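Single chain ahead, written as structure tokens, the form predicted alone.
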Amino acid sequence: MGIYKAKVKEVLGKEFPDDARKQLWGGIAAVFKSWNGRRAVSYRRIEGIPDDWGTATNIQAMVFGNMGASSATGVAFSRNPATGENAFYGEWLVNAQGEDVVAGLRTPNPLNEATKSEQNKHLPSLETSMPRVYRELDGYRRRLERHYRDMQDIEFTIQEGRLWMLQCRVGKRTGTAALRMAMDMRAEKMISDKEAVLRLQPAQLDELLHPVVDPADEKQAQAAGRLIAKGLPAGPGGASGQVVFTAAAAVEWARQKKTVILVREETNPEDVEGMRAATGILTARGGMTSHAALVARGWGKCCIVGAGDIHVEPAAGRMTVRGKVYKEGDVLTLNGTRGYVYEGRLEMRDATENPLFKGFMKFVDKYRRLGVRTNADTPEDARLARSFGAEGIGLFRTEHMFYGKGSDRPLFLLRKMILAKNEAERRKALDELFPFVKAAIKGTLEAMEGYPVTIRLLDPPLHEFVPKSDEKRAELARELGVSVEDVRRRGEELHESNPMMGHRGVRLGISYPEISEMQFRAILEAAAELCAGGKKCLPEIMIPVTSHVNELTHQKAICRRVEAEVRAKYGLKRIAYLYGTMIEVPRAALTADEMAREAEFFSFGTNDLTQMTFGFSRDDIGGFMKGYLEKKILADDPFQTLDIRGIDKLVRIAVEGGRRTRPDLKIGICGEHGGDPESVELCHKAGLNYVSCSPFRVPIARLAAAQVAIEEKMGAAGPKGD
């Protein structure tokens, strides 16, 4: 007792008090000063708890489990946390206190024998230890769970024989158990469907759609030192591999069956099929909206962007961290979902193949009212977001066929048209890059049978496009026929200040016209074709980054020329289309009413529009967002989460003015936000008619859609209103 005194007198500079008074209210004072502690508010930062919420205290007489043999203290479930299998499970000590049982400097014993697991099987349970003691234990579990109708975290003290209960509240779980307990619990006629579809966190069905970090053996990479960095979580799971430097590196060691890591300062366009090869995605540098977060999460790879402790040297092969170096081949593990490097490889934890998953989803889709469509750019990426329950693709991009497998010849074409010195000369590299567009366009539709594509014409500008490097540059000169210096100056003509709102998009349209006229005739070709061979499609054509309706007058009269031209060629009455366009330019926003003479469907590109609205880059906000968060300049992220006092204000303004002019238009969001939570409600409320998202979210969006409407009827018809 003498060095805890001393201890207290060092730390806080004063003697410890005797008057139980002083010890009582020093107690409380001590748990509301907690709330302001470093772990707890990080804590509500994961876990979205306001900050001005404030925090209570029990006072409450001490029982002692640490007075003898016959004491003891322990935690426990009323079902496995871990599985949600419907099983008593929990862990105890004998003569303990209950922080001995969660510091983990004891080894706990099992509750029972039917829990047992290899690492304690050789211990005592509660169960055969104390018989009595865990029957009533039971009991308690038993009508604490139908008391609160959910699994219930269980705190409990034995003193001398006679148990305490401490304390219970809803048990934390992972993913394959939460919707086990929700599907068990409803077949138990404890819950309602309703409620079964309100158990489940969005978040959680990550879990059960990507491999994750195994969380016992996180702990103790932890414990050992073992985490390197921290980033952004730019792709859930987990992943772990060899790191390489380059793409090139990625796709070698890929095809000699090796796992790697991808390791990169930031990514581009160029480094697309080792992005693809790699099993995880790591960058020093970019948001959630960067290059290497979109394309990751599109195709459902772990990735961390943003780490600023890395530094990348490719022509070196190596990383350094805070001092020490990796070099290629050095394995690390990514924990996507947190945004977490560790060195070394830790163990993953597949939940995907889960029985129960369908049957709760068909629950799920019984109670949205908001339609979930996709953003995918391939046949692969349009089936499998069918296979998770997309209702329709809501952003095809044409750009992404030139990045990736089989893009060599259709990126020489449209490169040869970049450089093209006159339109005779562009329209020739565009007539041999038509078959390549239109068999793109015509797989994914033909893919999504009969379901709603939207086809964004090409958006980027195109800089992008131009090779960079000495020895592209040099080999698109050999087959051009050109001069090295030739590309590198037609490279420089098309630099510009501000690609983002510089010549892109529909400027594209409206400075070459035959760039969008070859796209306007592969999308209706190849949507001809595939109606005289008796299949269903139905695609949307959209005008990308327009600020002004003449700007859709002038696409639209060359639209409707091609139409009539391919009617004519095919034989056909008509073709079954939508032409519409992408509001990411706050002008379009609040000239909607106007945009809606010419455009039959709205899409929301929120990362743009987000963007230009704040004036952010979203390729730059690593550098400044982490201190925005922490100074609580901004609550959120915009870029995660939609901001409901700016940009949410844009979206009803244009919901409202385009509704005006066109009663039936259809609007829907295709930005990244269409995957979180957060801004599908936001969605869900301002009145769109579907949110799109890369495939691996589809699930998540059908979820948070499918509470949104529950909680917006139980709000309406009240606790009962069933």
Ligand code: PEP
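Positions refer to the first chain, counted from 1. Rigid core here is just the name for the largest C-alpha set that superposes within 1.5 Å across the two forms. Predicted model only: the values in this text are computed from it and were never measured. First, how it differs from the form predicted in complex with phosphoenolpyruvate (PEP).
With a cut-off of 2 Å and the rigid core superposed, Arg276 has a Cα displacement that reaches or exceeds the cut-off between these two forms. Put the two forms on the same core and the Cα of Asn335 is off by 2 Å or more between these two forms. The Cα position of Gly84 differs by less than 2 Å between these two forms after fitting on the rigid core.
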Contents of the next structure:
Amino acid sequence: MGIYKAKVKEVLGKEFPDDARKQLWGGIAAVFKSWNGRRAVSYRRIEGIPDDWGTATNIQAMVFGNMGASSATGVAFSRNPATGENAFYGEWLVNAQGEDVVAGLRTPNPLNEATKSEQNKHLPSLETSMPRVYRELDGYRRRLERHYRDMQDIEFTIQEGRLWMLQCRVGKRTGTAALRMAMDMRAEKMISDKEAVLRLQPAQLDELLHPVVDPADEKQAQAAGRLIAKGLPAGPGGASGQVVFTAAAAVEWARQKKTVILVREETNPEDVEGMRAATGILTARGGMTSHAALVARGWGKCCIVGAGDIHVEPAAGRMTVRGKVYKEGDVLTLNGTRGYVYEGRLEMRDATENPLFKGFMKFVDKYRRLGVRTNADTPEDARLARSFGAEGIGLFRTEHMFYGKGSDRPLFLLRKMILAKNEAERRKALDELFPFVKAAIKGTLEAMEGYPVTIRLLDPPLHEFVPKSDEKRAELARELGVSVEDVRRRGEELHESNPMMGHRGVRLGISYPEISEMQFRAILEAAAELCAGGKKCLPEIMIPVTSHVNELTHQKAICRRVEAEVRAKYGLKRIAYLYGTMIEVPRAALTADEMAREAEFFSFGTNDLTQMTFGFSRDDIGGFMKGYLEKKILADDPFQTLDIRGIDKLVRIAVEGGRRTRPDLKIGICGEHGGDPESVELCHKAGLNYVSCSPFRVPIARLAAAQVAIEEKMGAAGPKGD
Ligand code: PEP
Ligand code: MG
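Now show me the form predicted in complex with phosphoenolpyruvate (PEP), since the one above was the form predicted alone.
Full complex below, order starting with the chain above.
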């Protein structure tokens, strides 16, 4: 006590008050002040909690868990927060106060026999040490769960043999646990079907889609002696990365796009941002309810705590594990599901085969009105997205066939076309390019098995494809039989000071109609051949970066002419396809009623629409967006979450105008926002037909779409009943 009092005097510069009222006011003030503490501020920013909510203070009589061997304290969950298993789960310490458990300074004991793990099986459980108290606690656990109809996080203290309940709240859980609890509680008739759908945050699904350590590789690593430490499995999944020993290093390395594992002796509140930046978290001390474990679980991060063999020396930039030294930057792999730490990198495996996940998603789909498609540019991506439940492709970016695997030849031909001196030369190059474009489109149409595929015509400015280095320019000149000077000059001619608003999208097709013509032919022939072979397919041809209906009229005439030629060639009466446009320039949104005269569908390109509405270059926001968010000029980055006051208004104007002209106009979104839960909600409310997003975000969008539909129906009725 004397030491504490002296410390208070040293830190605060005044005596610890003896007056009870003064102590109480001091305590109350400390709680209110904590709202503006660094940890709380960081946490709010990460979780998107508004600063003006404020906090409340509860005043309770004090009980003491540190009054000897018959006193104890603990934290428990009414179900396992890491796995979701319906088993009373918790930790306790004899002769201790609550802070000793949550601060992770001592590794606590398990609550009962059934939930002991490899790592704590030798420690005494409350169930055997204080059986009467344990039974009483277990009774409260059931009662509280029945009352609140959700998993509870419970804090308790035992003062000289008597149990006191300190607090309970809805417990944080991993995505895996949230899924299992939702499905179990529904089966137990504790919650309704709709509530089960609402119990998972869409972002939590991300974790279920994340990799786990490949069991075969793990076995091999164990046989090779690479298992270096064991701890408590606080956050499931697998993570490999370079180790860092401070939160600041985790943030900095992650900024440099490195994958890091944050290793700490124990974590403290200042580590929040580093924990967020890390792929995995490993601590030497602490239990399943320690700060690190709680925070990691809330975020669905792979996390191992209480790996006692690890000794961390942040100042020296190293850690030692039973005599062996690991330096900052060395690679480790965590198996957060088992609590195992391995040296080096291990293979990861996809977790989507989880049957509970599949069952839940099927169930989710009953409620949504919005369709969910994917943005995919290859048959492989298309198949992956189909396995995640995509109901079509909302954006096939043609230009992606000129990047990456197998792109050498098509890219060469595209460059040849770009360097052509006249239309005849350009047409010749386009003829050579044609079979590659057709094959890529046909493969993707086929993989989608009759689901619609929105194929967008070439969008980027041509200069993006001209080689930049002298060496590459020389190589291209050699292959094309032209001079290096020719290549350089053409590159210069194509140079634009503002390429994002330059010669791109439909403007290319207006300047060089033969480029559009080749693409129309590739799409329609691919469809005709599949159709002739008895296969179903539905291409939707999409014109990018349009701003005026006349652009659509001009391109449509070419499209219809090519269609007639293809029909004649294949002897078909009809080819099923739609002709439509992206809405990504504000003028297109404002004149949607006119655009819909030509377009049979719209797809909002909200990346460009955001760029052109804000006037923010989407490639250069790094320079100022951080400041905008910190100074609260904007609540969210508008390139991630659809701007509700500006872009949403344009979307609504376009939906209303477009459907006025063409009531059955199909409308979707294919900008990055299509996979953001908040934006999905706006799309539902604006009356869109579908959202389209990257394959891994398809399940997230499906869940977000179901939740907004349920919430809309429930309205004032409340969550009970179906
Ligand atoms: C968009 O602008 O939102 C879009 C999907 O097109 P891109 O990102 O290819 O410009
Ligand atoms: Mg765009």
